[in-house]
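We begin with a single chain expressed as structure tokens, specifically the form predicted on its own.
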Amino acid sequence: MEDLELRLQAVKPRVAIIGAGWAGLAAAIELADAANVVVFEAGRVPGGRARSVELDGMRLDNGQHILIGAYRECLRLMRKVGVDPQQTLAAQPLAWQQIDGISMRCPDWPAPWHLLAGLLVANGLRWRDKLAMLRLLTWLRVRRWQIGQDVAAQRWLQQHGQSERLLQCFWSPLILATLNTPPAQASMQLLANVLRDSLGSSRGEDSRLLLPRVDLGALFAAPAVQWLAAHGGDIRLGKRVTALDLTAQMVDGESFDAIIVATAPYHALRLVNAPALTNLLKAWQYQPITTVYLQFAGRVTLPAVMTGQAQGLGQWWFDREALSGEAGLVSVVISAEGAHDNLTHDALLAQVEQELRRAVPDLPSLLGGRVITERRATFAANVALPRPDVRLPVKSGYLAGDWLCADYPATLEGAVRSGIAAAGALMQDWTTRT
């Protein structure tokens, strides 16, 4: 890396990055020492689909994101911009706590011992189900987490001996939480990749859940922008790009040596004139994520900081007071499309509160609630979904975004890896030309 920087010192490319989500910021950080970086962001705050928003006088995250210990690139870049993961993330061993389903907690041991220990003491599962899950994960490990021809996860799991109880209380909630796609259409191979880096990792710490203790802006986006500004980056918030000419390397009439489009795929469709990419993305589907915030008058004590339910609308409840000190606040996550899409905000708030009160009868009075729905929160992680390359079919044009990371569904780690890959491809091409 040092040799590359020395060669580029004499001729630094001027690089435009369109989008200040985690992918665009990752690309900018990787390029900061080797290029003159200009970041364009349509919103007034950075972070993309993982940011904080002001809503009716409350500062809330636009969704509840979870990291795991295997997200090495996320954690590396957080440290690089001055964020201490030990302070900003609450780490806990892999746990599965449902009020009406399965309860399991795995110790910080290498695979497969952590899972074996967790299953031995798991509540809510018959021994035949525990053995069926263990056999399946062992088979996947032997196959190096490759299933062969990709198929829908629900169908594949049924064919591999997973009972209705396991599907309802473990596999379906896991698929919704990680792939944000209904199990009947979600890619089993992508699920296997997620399992490989969590349940299947030989490093015990890789499977740890990392829950944010701070809002999403403070977790990465705001410190990244500050770090970039201190390292010569030009960050233009509230600047929507309206004219992009990749052939001429122009952004709104301004000339650059290279351009990285780090937006959501549906925005890339509008900006990038590339027939192959257009044809691919036009066939894509998207899935929503709804986050319901309930503000109570006093302390709320959930069964666990992150508590799930197998039946009902609210899939996962998060104790925000325990995590980030937001007194009396509970966030409830509903992944993918479903019956809740047909409810008004008031009806949804009422039903989610009712479900919570059934599990926690001594809840204090409700002061109010908010609903945040990202209608196109993620691409649908469908079976055998083709992904584009980070290089566009024009000189010095690149893509970044969680949708470029073929190994993962839409995750923060996928976004960061794609930004790093785009920056690496750009530097490699620039070095070759110069």
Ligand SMILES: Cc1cc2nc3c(=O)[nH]c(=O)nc-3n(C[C@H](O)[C@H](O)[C@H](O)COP(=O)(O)OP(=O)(O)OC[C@H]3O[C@@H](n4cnc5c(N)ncnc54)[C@H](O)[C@@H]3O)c2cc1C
The other form holds:
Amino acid sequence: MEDLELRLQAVKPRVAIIGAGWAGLAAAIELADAANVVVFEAGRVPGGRARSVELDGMRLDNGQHILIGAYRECLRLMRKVGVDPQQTLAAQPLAWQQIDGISMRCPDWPAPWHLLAGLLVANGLRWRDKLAMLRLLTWLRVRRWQIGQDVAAQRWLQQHGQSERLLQCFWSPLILATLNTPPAQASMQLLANVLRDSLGSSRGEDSRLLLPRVDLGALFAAPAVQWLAAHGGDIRLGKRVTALDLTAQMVDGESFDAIIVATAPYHALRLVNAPALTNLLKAWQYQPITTVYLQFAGRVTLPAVMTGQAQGLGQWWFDREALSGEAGLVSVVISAEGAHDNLTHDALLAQVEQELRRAVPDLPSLLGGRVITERRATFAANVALPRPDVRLPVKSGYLAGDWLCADYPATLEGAVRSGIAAAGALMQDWTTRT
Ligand SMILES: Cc1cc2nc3c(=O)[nH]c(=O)nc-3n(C[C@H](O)[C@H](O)[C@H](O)COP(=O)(O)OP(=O)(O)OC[C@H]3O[C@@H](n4cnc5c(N)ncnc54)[C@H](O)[C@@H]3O)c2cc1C
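Please supply the corresponding structure for the form predicted in complex with the named molecule (the preceding block corresponds to the form predicted on its own).
Below: every chain and molecule of the assembly, starting with the one above.
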């Protein structure tokens, strides 16, 4: 028996995964039974661009995140590592609640009925705009969400009858929130893919918004690391890989059967010596996301748990007290580059607080605030951006990360799917070879 176990152990590949973001962790979980996995993570905590941070004694997320019901692989892996999405995520039927624009609540019905019902009673839209939006979504649906040659979302939407108001109060905020890219340069095809899997899905729950009730570490990364450790994984936090030899399959002088590089693209460029990849990534751009945390002295009652603002710096306000019980805490998200980049943290805090006070006049006094800007939060989801394959042009070398999932912009779901795809390719190659 022991002999058999030893033999089985011997045929398992020894796999190095560089990066414990959601992509690297997903790959490690997928491989845990079939491989001996070692995960190298430069940071002291896992989670990468979706992690918890300690800032002046406060435990905050590096950025407010939202998931949607269509993030099936994220939800599956969460359950696998023991996280109950029903406890850790506040699920809401699709709603669009702007303080100065459109208010719309869609019931939890399959497409297109939820949107039809939502638009019928939406506030802040003329009938002409409601019809234009319905016409456009029907157009996309009939064409199976394929637009043909990719173009910039803003131009395409204008050409398809969307008014200035619709652009300002609906499409632009949606593009910023989902693609983190200015609408004038964002890919319409990627936006159509996002619409297909959310608004266009026949499963009503796919379009639900899932807002974290716990910090990002507790949502996935920490339980994933615990689960991996319990399943024989070797997780090395605080270990930045500096020397990678893909041909010899060596990571910092240690030998492996296969290697998955699961870092952001700009870090992969430093590690991987592959001219085709370097050429492809040369033209890539990156976009920031800023999260402003405002700590008030008492309860803050926002119009909705997630409230939008069409004009102003703060794009979305989140009621953290309602979500996670953090008394008096509000987080404000500003996606993509803009005027806010030129402000000092103090000036930005003051302006964001002022905007909030204008909309919610009886706000308690402000105790303090923090600004967290992730300068290269995501790659810019530009028009017709070519994406690399998970297989590197070298035996047993693979890539994972949100940038590999060609169907999606940079998202948690894209990251997890890429990790699963890299693990699948690796095991397929390994079983063919052995
Ligand atoms: C502020 C912010 C808000 C966001 N909001 C949303 C949202 O609402 N919804 C959504 O779906 N997505 C959102 N995203 C995007 C989402 O967070 C990312 O798409 C996802 O986390 C990327 O995961 P990843 O594993 O591909 O990469 P990463 O998270 O970047 O993981 C790569 C890991 O590799 C490690 N690493 C790099 N180099 C080395 C090395 N040499 N050795 C060892 N380790 C190394 C890094 O430390 C990192 O932990 C947001 C991102 C940010 C920054």
